[in-house]
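What follows is a single chain, given as structure tokens, in the form predicted on its own.
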Amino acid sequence: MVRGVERPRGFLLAMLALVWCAIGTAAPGGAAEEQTIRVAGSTTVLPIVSKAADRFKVSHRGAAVSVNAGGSGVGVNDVGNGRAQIGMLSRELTREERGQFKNAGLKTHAVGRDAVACVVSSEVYSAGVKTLTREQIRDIYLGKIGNWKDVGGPDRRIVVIDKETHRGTRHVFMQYVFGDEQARAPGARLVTGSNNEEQTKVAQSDAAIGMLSVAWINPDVVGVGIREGGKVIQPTLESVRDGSFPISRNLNLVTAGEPRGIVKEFIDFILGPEGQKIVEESGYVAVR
């Protein structure tokens, strides 16, 4: 390049126009932004969506999937208020939510099946509490039963762990136990948020009871069988598949109206063969 040679002003203006056109062509009306899928909600559904997002981006270059937790209630609110395109729910939409976001036309898409287990610390299970009735669980959460010896366990005060009220796992559990998804639990000593948090609290105790997805059961956090009508139903994937476990649920994605574009492609991916394999890899039951 020869120093001291100035480009004509017309040339510079022409170059600026070309750059402007290029930007407009690459991202008309914010098209680049439209390739980002914002997802929020349930920590139960989170493992499915996070794994699916990683694999989806391999075959959809230019697509970005931002995934945040917070609970099912957060997922619904974020979609209803336009802060996210997909909400993750470990329950169904409530009548109140449908009414609150009537204009959004919320639609659910079941991507998996799961069960909510009543879990106890491994020490409690080993000491003899391997099954509980719905009535016993209710009385524990009401504070009417406060010692494990009253249900065949060790002489130890029960550490009752509840969840935040907007959590989908709590909704499903309380609906079964009390017939009211918003039921209070005056016997609770701790209130947790995510599945990780509740799992940790139960494992750290030697006298705890809580509620968790079957995918979060481990040797330190054991799911008890539910005693109903003379038989015991175990919290297993098999009892979820055959519909016998009484605290089962759909794992849902929610959108504002019918999904379109890259959002539809992502949901279709999760409902396709590779996505449904991810559902099973995450410890849940596929729906297809």
Given for the second form:
Amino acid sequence: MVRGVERPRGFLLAMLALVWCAIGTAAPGGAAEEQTIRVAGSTTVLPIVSKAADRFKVSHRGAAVSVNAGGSGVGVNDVGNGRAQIGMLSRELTREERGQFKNAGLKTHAVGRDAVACVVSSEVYSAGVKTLTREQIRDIYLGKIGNWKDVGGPDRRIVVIDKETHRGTRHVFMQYVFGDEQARAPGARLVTGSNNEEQTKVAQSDAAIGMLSVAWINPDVVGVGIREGGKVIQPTLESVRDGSFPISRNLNLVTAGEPRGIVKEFIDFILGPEGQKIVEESGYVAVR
Amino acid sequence: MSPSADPQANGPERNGRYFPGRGPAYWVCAGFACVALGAAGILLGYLVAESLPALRSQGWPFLLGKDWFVGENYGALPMIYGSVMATALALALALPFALGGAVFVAEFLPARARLIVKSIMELLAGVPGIVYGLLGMSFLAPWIKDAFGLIDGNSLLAAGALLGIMVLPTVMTLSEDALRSVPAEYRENALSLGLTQTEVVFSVAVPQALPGIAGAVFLGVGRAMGETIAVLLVIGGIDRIPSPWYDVFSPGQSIPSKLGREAAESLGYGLHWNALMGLGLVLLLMTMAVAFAGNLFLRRARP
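For the form predicted in complex with its partner chain instead of the form predicted on its own, what are the coordinates?
Let's see the whole complex now, leading with the same chain.
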């Protein structure tokens, strides 16, 4: 009986202690905060930054870099609102974003170049769809062409994969295909988010078309050549380097104002020889 | 009877029920209760306040519009449809198994086997949504594609089936608890009156446990409506009502999956954010309506 009475009080004390600890650990510890770089945004830029972060931490003891995905739109939003110091951006800033975060004074730093390929399931590619024209891609995304046999492929309905509207890859791709980065795609059957998700869904299907950075192309997810005026341009790093591939873009880091302190050191590291080697290792073209 | 007419209004006993005095325990507990209530109130108030700009600029088309395009239109109907449809599919697929399983475990299994089944079910009920989501994306969606000859398996059906699998353990284990809480004397009396075992189960135990079973089902509905990541990975992500409307092999979008895909991009800013908060408000009202309907139903069901 006595124990039965004692226990609730002990429990209450334990609860209070727990709450106290939670509050204590949640409060930021001043000195450690300044050494942490928070990065968020594009999943296309992410491989560069996370690899760079690992090596940066070795040469800069005490520095911590936390890297989150989310997409280009999320990266800009987080930097604009002060939730992250560096945003990853696989496109340029839009006019709306510049207006929205006028006070933050957003600055972009190009760290690499990349191409967005129009990718198809390997089954479609090996069945004969090796190239597409801009008009064909447009009609597929509009839903006017619904079967692969209309573009020289097998008699199979097309699984059109679109991306979330704020994704950098989509902006660049739609800018090329429709001349409008915000274009609608009424023919879409699926919407994906990250490059991983897009890659998985295209690989799982045997009749899919999608948009993907060239660094994410693999044997199951093949980039088709773009046919333009009798010429075919393959989605390779070479055609990005010589500027012939029509859907290419800068990979940017974005900061609020000029970067300072550890943030500047980190960006300089990525722009330096070691960082630019990481850019090439990740499957993109270095800028320096 | 007015309070002043009652000579014992402030005393420990009122209407035959014992009320403890207002000691420290009273105030501490009242304080915690107020925090809990206040949190719910603030949440609702915040959602209403944040969604007002969108509701005002869109008007009724917010609820009835079929077109959602950031910067132009915000019509929530495809998402509302997707949530209702996926939840309804989940229930239709899960209830027969959950209720049949609960009756079997509670009424026919020996105590030891029952404990094993129960602990497995409770374990499954605690598995996080992302695990179900990844399994659904890797196995369920491709399987649905092959089984029904679709061009792609990510569909309302895939979301509904996955939700069904997710709520099944919860509904089953809670229904089973309700059945077990029917006193053994009821069954013994019924048996001694000459009822068969089937009659005992379906005329005595199940009707007595009905409020608890209904509660379990409504909890399942709540979980299904609110599930985000698992649905997001298999529903297809298209803001569109299929034609015909009952074509469950088409892709769709539920309210939580829409929020999951777009919230981070607009966090705290602009009409897009307001519209997303409006979606959250709609979802909250839908779950409140379900809970309310559940209460109403339970009050009727009780003798």
